[in-house]
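Consider the single chain below, provided in structure tokens and representing the form predicted on its own.
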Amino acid sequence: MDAALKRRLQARFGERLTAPIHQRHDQTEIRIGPGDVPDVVRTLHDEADFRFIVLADLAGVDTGSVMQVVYHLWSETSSDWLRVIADGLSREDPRVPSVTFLWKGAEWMEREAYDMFGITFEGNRDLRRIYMPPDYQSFPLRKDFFLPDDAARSPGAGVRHMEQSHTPTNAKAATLIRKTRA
């Protein structure tokens, strides 16, 4: 645990600070708003106390109910790992900051965190789906995405439908699939 750390990150972000700084054996931890992710994230990649030039990740939260970006960030000026949450989105409309304008590689990141949860990253020159096709209209990871066959977190304990399904064009595919339904 670095208290060195602690105090450097506390006498810089104090008011923009969310929630006490939580420290864990080699991990420490901040909160902040969405729209402070900018400032912060230039400070502690630029100002020579802080120096996390290391984007290790950064992934999309649902925690049912808010929308959260987390981003892990190394320093060779610090033993511990800095975990960054941007906390409090809406679950209506996740939007946060790119932050491409520091680490060109967060690109990927943030489309992924798009694709899986439906967050918007402003300032993300190609924004767009990774994994799901182009027009596919949910987001597999949040919460509220229901499965046809979920009957027991469903309302009502009922089927909800989320995504239509295709048949398939080739008559044996069509009858194999029947078959395996049945």
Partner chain sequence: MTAAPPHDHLHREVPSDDPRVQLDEAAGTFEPVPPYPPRTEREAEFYTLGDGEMFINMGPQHPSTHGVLRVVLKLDGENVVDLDPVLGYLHRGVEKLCENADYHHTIAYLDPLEYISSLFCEWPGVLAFEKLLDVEVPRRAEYIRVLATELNRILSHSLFMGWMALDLGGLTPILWSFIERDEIAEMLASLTGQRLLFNYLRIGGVNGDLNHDFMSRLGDWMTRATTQIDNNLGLLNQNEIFVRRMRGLGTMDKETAFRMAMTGPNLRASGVPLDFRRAHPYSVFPELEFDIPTRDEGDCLARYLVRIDEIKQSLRIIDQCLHNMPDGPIMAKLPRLLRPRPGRAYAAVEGPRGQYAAYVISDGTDQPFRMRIHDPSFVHLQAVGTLMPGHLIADAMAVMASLDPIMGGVDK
Contents of the next structure:
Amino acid sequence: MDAALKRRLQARFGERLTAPIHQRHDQTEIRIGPGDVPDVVRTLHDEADFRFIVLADLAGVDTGSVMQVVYHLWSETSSDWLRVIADGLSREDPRVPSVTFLWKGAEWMEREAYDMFGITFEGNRDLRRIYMPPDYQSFPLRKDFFLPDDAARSPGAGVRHMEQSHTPTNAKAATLIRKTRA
Amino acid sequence: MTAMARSFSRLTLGGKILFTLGPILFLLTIGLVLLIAIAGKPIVDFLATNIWLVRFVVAATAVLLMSVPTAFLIIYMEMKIIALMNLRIGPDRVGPFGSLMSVIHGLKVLAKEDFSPTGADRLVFTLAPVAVFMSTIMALLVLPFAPGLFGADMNIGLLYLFAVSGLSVVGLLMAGWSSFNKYSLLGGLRSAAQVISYEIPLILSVVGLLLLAGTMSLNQIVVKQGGWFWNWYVFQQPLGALIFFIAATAEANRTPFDLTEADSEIVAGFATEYSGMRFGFFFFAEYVNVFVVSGLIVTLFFGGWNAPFPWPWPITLNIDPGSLGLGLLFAILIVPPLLILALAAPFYLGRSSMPWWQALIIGFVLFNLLVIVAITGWAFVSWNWVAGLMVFLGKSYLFVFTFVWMRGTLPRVRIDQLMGFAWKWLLPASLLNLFVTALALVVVNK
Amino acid sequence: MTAAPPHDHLHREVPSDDPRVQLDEAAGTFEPVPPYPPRTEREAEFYTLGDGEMFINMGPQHPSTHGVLRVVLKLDGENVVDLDPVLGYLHRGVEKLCENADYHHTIAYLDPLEYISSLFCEWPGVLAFEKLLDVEVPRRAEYIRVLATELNRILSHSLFMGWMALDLGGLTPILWSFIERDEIAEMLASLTGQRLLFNYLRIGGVNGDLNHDFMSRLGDWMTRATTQIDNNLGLLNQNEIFVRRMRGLGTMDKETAFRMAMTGPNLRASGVPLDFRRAHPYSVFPELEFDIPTRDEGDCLARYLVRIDEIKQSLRIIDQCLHNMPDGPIMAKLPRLLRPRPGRAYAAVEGPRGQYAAYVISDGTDQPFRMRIHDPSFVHLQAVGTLMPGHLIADAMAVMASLDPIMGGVDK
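I have the form predicted on its own already, so could you send the form predicted in complex with its partner chain?
Then the entire complex follows, led off by the chain already shown.
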């Protein structure tokens, strides 16, 4: 636990934090509103006190009531992982500004979060599905994801198996008639 | 008789072949007999007056017939030698040490579906492998394998060879264009760029040699290199030989210049859409081409069928079996069984676990090998073309081995490095070679 | 009676003045252009052809895409103008699977992510769970973990050498490096029981103690490892064609590397000595001596050489582990059913490709509420978008090989 980092963070972002700074093991956690993400992240990245230049991870989270976007940052000024949580995204239309202006490498991680949670990252130039098919409609890692619903909506719904789609060429006439009647 | 009663479609594959080929052969035989009986004399007379026609047909047939085993042998070499370099075992199932594996590959491509992709230009797509294969085969026609053993001795042999082997790029381009596939197209264009660029240093590197030899006939070039091995042109034209070797590697599309079929970049290049025997033609042509290129290097720079020292042939062994009289008959009857027994005896006596019939089989095989070796050895020393052929093939396969070795060792160059190397290094070097040779000739002749 | 499946959007009307429709009509249906209107500006820009350009569809069955990756290349002749990687052919939904497995079972799901470096995929998950549970791992277990993972690192890097050469057209190095890989795989098989997906780390320790078979194999191999690796390197390092093709290719400077969120050897090849074994120490790495090899060039050759140097450092670490191996238990005392207190934990390790990380949220039940897996291959693969354009196809392959992505990890 890095108490100095906690003090610095408290001093710099005191009024923007939506929850008290939480520290456990080698992690320091701050929570901010989604609108503050670009400012806070840029400050963390640029200012000599922080210099969090490595984006270790970017993850979407569905807590069941709200959506979150979680950034993990590393800096040589601190021995802790800094976890920045953009908290309180609405579940109906989760929106958060993109961080691709700082880390171009966040682009695919944001695409993944969009693919899995439906979180829209404003400013990401290429926000489309990355793992799931482009015509897929559900968001699999949301807590309200329900597999039968998803199967009914998926592009594969109603597609017959390959064996069912052709009648055998050497089938007897009776079989053919039965198949056409069925 | 049941087989005859069955309808044709119900026959097995063997039956179908038998009942198709049998009648055809029968009719052909009858036709031939009738032809000879009716018009035998005029045909023979005609052929006797036009012996070049016979020679051409025989040579073409021989070259076609030898191309397939040559390809098989080189494919097997490539599989086995690269396997050993990779510390693998390689083919080891079919035939001794897996030596029939490439034959199985050949049968496999024959049995595959003859497939042409949607959107392909059928005619060009079908003709492309033929064009590639034919250009390679035609190049074989002028290679002097041994004294007196060549398809045709043209006084412009070398020119013909370059012209014909340059044709293969047309085939590759046809394949690349007609496949309706961008990988094929890229492969075809790459091969066109590559072959055309390397054709220039390839030809220029030989011009110095031509100045020295004063002839373009491959036979004459070989004859002029006779005697000791320092008469070979490689010692008078080392730079030319080096340039020729590199350019020939590129001409034959071999590693490190195998960009046309760079599998890690453009899948299989021009051959991406080919399967079955059409691909087989490309495949065979590539390996026959390796042999042609090796043979050409040997012919031009390494003395052709000349041995490295003045070969004292032909030695005539004065064996006259007829002088033995009735003894010859006895010898033929008695010597083989005796020798078989003599060869089998050590195995039978030396190994208590071996039954007598196994020892006899071993003895029989050894005896046959001995006879083959004796006959070959006799032919080798008494017929100069046999010796010449052996020397030529030995040298050629040494170069084939070098090509295989390079494939096992080197990575691939990039297309711009490839072109830059041809235009910036090989072309000036070959011009320099030509200039120095000409200057030396002028100085020496003065 | 069944209702019509709601995928009518597939048959959406496309305006006929759309350039892609004209393209389709001109060239048949073989263009790798998606059959729906572009969803983003980037997609619209990419799938519009300029003068003299063409698309080429590389993969998912291309020989050198390291698995089932599909890359749509926009080419001008042989020059790569732009590219659009299409992922998802190997997507298994590991994060979703982990949410429905209990903490012990999760480890088995982490294994096949990057099948070349399985232990490194398990490790961050296990570390994160240990943080959630406040478990103290016995020192012997930590040493065994370091020993096994460093062996896995060598395995991964020696395979990288082979692939790198194979993508440049060299046939032999891959088979030579497979000898190396096979010996280590056999070794780890006698330690863990499996050759590929080891499933060896456990929450609070490891699955089995060092055994005689493993130790004798390891001792035997260690005596000739350096010579053997140098032998393999001799094929490539002194090969003029190889060096000339790799040098100055796909250069990435320090700032770009940070901007691309790169870690591991790919970052160190750009001159940043960032290694989480030192930068954010975990396990027993503070007690071990090793250097962090870096290169300043940032090109493909540097990325290759950094990995080669890392093999040697890994050998050093293994040596120290064997000498300092303490006695004691290999597992912490833990209940069968784990119910950590609600909380969040993040753990990262330095793997052969970069930072492997896991982010776990617990809600007090025996299953993770959210399990986020961070894989370096996924992050590094997007760098091809900036590194490939402007190069020839052949170089594009070399660039991709030098980043060393494993599609199992990219597609999760």
